[in-house]
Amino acid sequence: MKHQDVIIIGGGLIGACCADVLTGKGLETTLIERRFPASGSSRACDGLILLWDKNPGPEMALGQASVGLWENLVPQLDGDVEFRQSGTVLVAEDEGSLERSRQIVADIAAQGITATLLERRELQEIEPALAVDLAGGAIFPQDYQIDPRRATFSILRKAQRQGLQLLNGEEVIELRRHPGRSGGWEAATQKHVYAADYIVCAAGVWTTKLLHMLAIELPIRPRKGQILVIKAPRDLIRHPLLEGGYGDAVHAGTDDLQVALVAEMTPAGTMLVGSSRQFAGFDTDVSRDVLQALARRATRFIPELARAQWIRSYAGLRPWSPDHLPLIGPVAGFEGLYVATGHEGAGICLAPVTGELIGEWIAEEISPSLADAISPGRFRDYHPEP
């Protein structure tokens, strides 16, 4: 294969953003995948776009920013990648998750996002299958549903059209300087080497293992989660649903489970369950006894569900990061490398404005205006001296 403009490695939601930018920008890229697309993080998430539960600041700014991104993109695919206004309802426990959930449609509506506190009656006339001793909650109807994996897959191939060349079975053993030249990297895998003047890292999880060959560190922890998916009658809910302790358990970042309602309907007539939260390594399999964590807060919410078929399961890994931002943009001290990861739970949220961000630094070699929060450099200690 001749010189590229750019290498991606990683085929998930996050890489095919970048590609497609990349691509449309007119630079020769190649994306290396070294099982298939979405077989990570993308297939084993929700597919929820919420606003809501961004920090005001730097977080908001790439959520806003990232929804205007996937209007506009949408239309471009071929295909149906479930991409629906569905909103989203936060469900009030008790009366302390209520006011908790009074000060988050306050600060929603600061920024210009439509929020609504519902009481308790409102609750039960929108949502009518929620138990009925719950205090309340609120609901945001500009958030977004999408299926990650349908969404892969055809911004993957809209970015071929565009000239993208996709390896998929590949895995990168080795990331080193190009010998021949001042600048530029060589990939290589286990068939081939590449050869190009950029490199971005769009692994998740992985990304930090990429980094270690060349002695790079980040402060970037696998965070596992586990969904359930059930058999449920299609009305049984009406909107995607989410309890008043989600925020909390997002933004914590301690060792111990955490567990919160988040209910979604599919267009197949199946309901996703979640959501937990552990830092377990890089560990994938499922543990029952999560499951039966998740069912149990599930029924507390949705009575109705205690009647329900399990159908499947799976597991996957969020890049996690120590304050709650991404990472994204070029390494310091090595030329050409970039990488964007630690998105955390927000990966599907905030896929496009990652790939276009990383097409300003290197297709138009411009620094975005939030470059410094999401900088990998933010850590002052993420690697050693080159």
Contents of the next structure:
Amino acid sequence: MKHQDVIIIGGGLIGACCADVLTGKGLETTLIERRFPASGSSRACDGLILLWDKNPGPEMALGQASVGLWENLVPQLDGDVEFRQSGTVLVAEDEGSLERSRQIVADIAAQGITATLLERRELQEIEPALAVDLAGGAIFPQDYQIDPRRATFSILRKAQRQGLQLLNGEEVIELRRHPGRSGGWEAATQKHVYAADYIVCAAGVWTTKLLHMLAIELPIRPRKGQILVIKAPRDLIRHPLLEGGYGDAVHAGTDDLQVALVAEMTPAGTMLVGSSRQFAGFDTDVSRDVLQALARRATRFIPELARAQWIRSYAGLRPWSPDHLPLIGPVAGFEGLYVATGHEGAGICLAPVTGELIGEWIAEEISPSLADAISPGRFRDYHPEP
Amino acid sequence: MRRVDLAIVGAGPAGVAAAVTAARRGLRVALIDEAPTPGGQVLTNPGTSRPHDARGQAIERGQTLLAELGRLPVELYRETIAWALEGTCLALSGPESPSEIEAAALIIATGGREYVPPFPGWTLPGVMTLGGAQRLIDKHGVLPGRSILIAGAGPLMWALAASVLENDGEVLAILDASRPADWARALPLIGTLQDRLRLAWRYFKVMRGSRTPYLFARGVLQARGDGYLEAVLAGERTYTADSLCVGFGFRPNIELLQLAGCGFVFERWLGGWIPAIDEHMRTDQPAIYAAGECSGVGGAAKALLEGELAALAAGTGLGVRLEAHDEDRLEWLKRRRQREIRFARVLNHACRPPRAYTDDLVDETILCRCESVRYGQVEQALQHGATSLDGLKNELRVGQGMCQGRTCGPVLQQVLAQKAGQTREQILPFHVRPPVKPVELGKLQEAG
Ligand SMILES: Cc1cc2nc3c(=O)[nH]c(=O)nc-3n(C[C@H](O)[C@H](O)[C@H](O)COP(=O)(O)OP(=O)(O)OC[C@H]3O[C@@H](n4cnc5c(N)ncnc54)[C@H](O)[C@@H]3O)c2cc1C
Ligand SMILES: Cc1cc2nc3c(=O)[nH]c(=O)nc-3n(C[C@H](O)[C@H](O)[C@H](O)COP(=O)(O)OP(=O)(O)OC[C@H]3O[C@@H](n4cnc5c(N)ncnc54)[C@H](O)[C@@H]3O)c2cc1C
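Let's compare: the form predicted alone is above, so bring in the form predicted in complex with its partner chain.
Following is the full complex, with the preceding chain placed first.
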């Protein structure tokens, strides 16, 4: 194949959004995916596009930009990606948790996002299936849901129409500088060697393995999440539900298992129940203790679920980064090499803005205003644990 | 946690034979089945429905063992699903079962499920499997319809036709998709098939007596009707039927064995992917055995031999001393099993659906019933480059519904093999995670 402008490694939602923007700007782009689209974390996740959980500052700026981009992007896609503004409800188990919700509502409202505190009775009216002893909660009507897999496929289709070369079933096993051109790169798979001016590593949690080949160490760690799939009456819950302690679980500074309820309905009539967070290597097996912990949380908040049929389970890996901000941008000292990962539990939400930023760098050669906050180089002194 | 020497999942002929064999030798046995009564697909509880002697020696022997089971101190867990396992520890969900059983050895005898290749209209009410129709008659005394068309391949068709006719029902025709030459392959085995020949002869006498048309027909069926089956098109003919009973043999239920991490081999004429086992039914996982249809489709006689064999082998592994006659029996079982496997290959070959079923699929035909995914969508996904079941699942949600790919898995495997230019061996079954069958969430919560 002829020398390309860009090679993207990884066909998850992040790689797909990068491909959409780059091909949209007229660059000759090839995406190499070792299995098939959304075969990594972008299929083993939830589909919540949340703003209330974003910290003020760069994270919130990224989130708000991305939601706007989602709203623009979806109408341009073929096929129903199940994008819907269902809003989310935060559920407070006790008075302490309700107090936290009050704080979140105040903080979020200050960012210009609609948020309403719910008293016990109001919560019951909005979500009648919830346990009666809950203290209250909050509602964020602007949040969205989407089907991340369908979105990945549809966005890749769009990019293909714009000229993307999509290569499935090829794994990049070596990355090296182009021997002939200065600044160019070669990506070798088992089958072929591909050449381009730019490389975008969007290989999710596996990005570390790719860059390790170039002796670049990134502090990304796979943070595993397990999910129960339950057959539930379609209107059992009317909004995606998250328990008050969800934010604490996300930001927990320890390596211990964190469990906090996240429940969402899919249009297919199944409920996805999470969330768990643990550092357990790259393995995506489910484990009974964690599934049980999820089941207990689920029935604690939605007692009726005890009699619902549990039909499946799965596990995915969140690309965790130490400061809860993604790593997007050029790798210092490696001209033409870009990284786009580290979104932890927010990669679905932040995918379009990630593509946009990569596009600004590569196609327009400008450095976005948030560049420093999300620069992969900010962890220069990071040393991987043995 | 409950502890036993031997836990057996599945109380069909294989599981019952295993339980009786082990319990007779003093092992503490737990037998688990999701059905309300033991017996699996063919054995019936004493006292119900028809005389079972009409079903041949194997089933008769199975009935005897089932009766003996009731007199042995076997812990029988009815209506209990084994939904996961870790090593030889089973996770259970049932009204009276513990939530977990830790066994020193485990026999998986989860049987098989009938295979029906998709054809236009196959999801219409009124279309059912041969076994489903047989169970309606045997267990509930109900005929599947007024005008019944029987189609597919294999002895289940004959047995069903005979049952319908003996119960004064009407069979419009029997459309046999096998070729007479397929059965000629059984000739070298004829010496060991006496009882089965007698049985087939009995069925044929019933069919001939009623002058039911018997046609060899390898064309694709088409079921039509407005909300319910009204007509079936088969080649040039149209049958006005309110019941179409169809089946093309069985596929093994391997999900628990997949969860156990067992190695698999592809044996097209034993049902596809089956666990790699040695001559003592041992899988490659410590103390885990497989017996009956789930280790290779082959009928009740094979299942009985294998259940016994697995229990003797598991018993030896647990320190049960075999008597001299046990040793002889073991050798005899192994020899007989080899013969049954030879016969099974003939049977499964004869039951293969004609290629036209996959070659001539039309866009509207549903392939995954739970998620209503049609062939046209699958073809598109194939054009987009999907090459595996998990790839299709990712793009189309096939296999994500209540049945967890039990129905569409084998269907899609065949479609992929034929349309994506791969060999059947290249197409792995769906990846399996717990629960292997739907379980009440409350049960998960209790477990452990
Ligand atoms: C349980 C769970 C719930 C979540 N819920 C949400 C949520 O509600 N909202 C939200 O916004 N986010 C959520 N997330 C996070 C989100 O799923 C991820 O941030 C996002 O999917 C990451 O996308 P990605 O494209 O970076 O990675 P992936 O989807 O993992 O894609 C990376 C791809 O790279 C491929 N690849 C890897 N190595 C190579 C190689 N060498 N050569 C070629 N290809 C390679 C892989 O096969 C893979 O397809 C959740 C995550 C989990 C685990
Ligand atoms: C209608 C009909 C008629 C037949 N007639 C004949 C015949 O005349 N002669 C003949 O040789 N063969 C016949 N067969 C085939 C015969 O039924 C099978 O060969 C035989 O039953 C196989 O025995 P098995 O023990 O392997 O499995 P099965 O009989 O299928 O038993 C498996 C058992 O496992 C249980 N099970 C599966 N998974 C789980 C789980 N996760 N948890 C708990 N329980 C589980 C099921 O409930 C089932 O009871 C017939 C089949 C049918 C459907």
